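One chain is shown next in structure tokens, namely the form predicted alone.
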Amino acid sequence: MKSGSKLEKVLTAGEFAVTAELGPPPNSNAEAVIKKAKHSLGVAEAVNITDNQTAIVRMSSIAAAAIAIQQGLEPVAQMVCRDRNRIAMQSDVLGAAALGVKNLLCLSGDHQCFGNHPEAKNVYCVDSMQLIAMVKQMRDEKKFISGDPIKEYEPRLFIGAVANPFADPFEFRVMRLAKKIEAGADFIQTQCIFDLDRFEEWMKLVVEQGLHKKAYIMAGITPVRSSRALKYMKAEVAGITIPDALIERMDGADDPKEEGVKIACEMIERVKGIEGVSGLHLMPIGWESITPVILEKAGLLPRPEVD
């Protein structure tokens, strides 16, 4: 075991793993985290705690992760390269591990121009590949990026990264995934999947290169409550492919929320059958209360018990 996290144990046991998502509030209200945490308790192996998602100031992902641990949840703390230099990142990695965090997701972060502080300086002292390698070095070699030793109490973390099967050029996406795995990623969570045909094509390339045997691939599914949400993502969010047929289906639904849940469950059923997919990452953006409903309907409850 690299970290001994529940997520790592379920994946290494060969079970279909589930992670969910919890967005910290744009304030210091711990009760907001506690309320959201209840929706994922006992229904997912771990829950992603986002790090200033969409470049909007929110409660620290590590602080929110600590609150989640107090509620009995296992967090996947996210860390973005946008906001910290390598000194602060390594400090936060140590702090997260000290607080009981066992899973860390490394990503670049949304550009600050999309958030509520567009004038902020981005940092990117290291990129996402280097962040993955840095955390792996701290864990496995007991060294800081400077080469100085971590004499004891190295951070034992299960290292995650993200992949977008839908950005262009398409072939480059698998190459980028391979580089992240080579850098040290233990598990991968994908961008929201709406175009299942393209995702299947991407997974075939992943399997052909044997990447699914080097890291665990978790398919990202986002339930939506309206066709307006799909239209917005299609028009405004880069790197997401949304078929027109899906928008038309939501447009014609008598109950859009119910239809959104139905679509999510259909997608989950399909990704479960795709070779190389080891788990599900459910991202109900701002709709955490739907998490147990979808997982129940998708036949993913109760969760497996592993030692």
Second form
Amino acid sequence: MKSGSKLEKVLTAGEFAVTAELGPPPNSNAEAVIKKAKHSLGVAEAVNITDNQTAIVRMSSIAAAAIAIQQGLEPVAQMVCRDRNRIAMQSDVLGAAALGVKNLLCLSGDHQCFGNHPEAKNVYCVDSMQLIAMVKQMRDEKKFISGDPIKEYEPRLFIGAVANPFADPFEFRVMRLAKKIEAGADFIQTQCIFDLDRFEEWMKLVVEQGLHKKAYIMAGITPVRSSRALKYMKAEVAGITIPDALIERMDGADDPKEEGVKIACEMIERVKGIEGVSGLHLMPIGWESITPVILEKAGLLPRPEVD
Amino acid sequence: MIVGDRKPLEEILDYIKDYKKIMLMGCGGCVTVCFSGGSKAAELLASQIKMARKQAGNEIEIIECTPTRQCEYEFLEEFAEQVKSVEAVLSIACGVGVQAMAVQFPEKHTVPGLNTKFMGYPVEHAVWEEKCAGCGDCVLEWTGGLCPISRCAKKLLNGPCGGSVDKVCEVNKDVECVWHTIYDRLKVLGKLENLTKVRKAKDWRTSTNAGQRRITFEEAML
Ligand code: SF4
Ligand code: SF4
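To complete the pair, please output the form predicted in complex with its partner chain; the form predicted alone was given just before.
Zooming out: every chain and molecule, the one shown earlier first.
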């Protein structure tokens, strides 16, 4: 075992794994984290704790992860390259591991122009690929990126990365995934999938190259409550493809929330059947309370027992 | 070339509000080519300033001059007498020229009339784009001659990021995603394998992190 996290155990046992998501509050209210944590307790192996997502200042992902651990929830702490240099990142990796974090997801991070501090200076001292390699080196070679040794208590983390099958150039996306795996990613969570055909096409290439055997691929699904949310994402979020048919279906729904849950369940059913998909990453952005409902309806409960 | 953009007139007027006689120094180098700081730009700015001050009932005298290059002392020496005769210098060279003036004439207040933007070239008439950030450790060999440090909003070395769509950058729809272009270019060159290697974290010591950088060209030393 690389980290001994529950997520790692479920994936290595060959079970279909589930991760959910928890966005920390834009204040210092621990209760808000505790409340959201309850939605995922016992229904997912681990929960991603976002790191100042969309460049909006929120409680630190590692602090919120520590609170989640106190609630009995296993976090996947997210770490972006936007805000810290390699000194601060390695320091936070050590700190996270010391607090009991066992899964770390490495990302570039949304550019600060999308958030509430567009005046900020970004860092990108290392990029997401290099962050993955850095954390792997800390864990497996017991060395900092500078080459200095970590004599003992190296951070034992299950390393995650993201992949976006919907960004361009399409042919490069599989190549980039291969690179992330080569750099050291143990598991991959994809960008929200709405265009299942394109995802399937991408997965075919992934399987052709045998990448699904080198890292666990978890399909990202985002349930939505309204067609407005879909239209917003289509217009504003780069790298998300949303088929018009889906928007029309939501437009025509009598109860959009119920329809959103139904659509999410159908999508989960379909991704489960795609070769090479090892798990689900459910991202109900700002709608964490729906997590257990969807997982129940999708037949993913109860979760498998692993030791 | 170094590309600069003129500061707003209001800001410039504020810098020189206490002076009655100034020197307006253009530069015959890069900023002449990008229209922001040559003799023509100096002439235009001088007349704008004079008009504004006249309207305000507070006239100002301006001596205009445009040396070949403002960033080398030897081109500045000839203006020593004129500089002595004014209260301040308004420079519309790049930031390098402004500093050369400030050092050559330490007793004079030298103020900038441009915002120095970047190193780049024109992509069409009167449009310039940034192309190099002077990172001090050039990677153009394996990127198909396109710079990810100055042109990618995240300075990625293993791009493109997940926000690259339809060849444009997620940060600005008017800007191409340089990583998409690098991909296309390497495909044409038959060198896509350049992108399969994980590129190691950059050593930023060569960049602006260690303070002012200095180069000595040994062979030219006397
Ligand atoms: S890699 Fe560095 S030196 Fe080369 S063009 Fe880009 S910024 Fe300039
Ligand atoms: S879209 Fe392209 S240029 Fe823009 S930040 Fe991403 S990789 Fe860099």
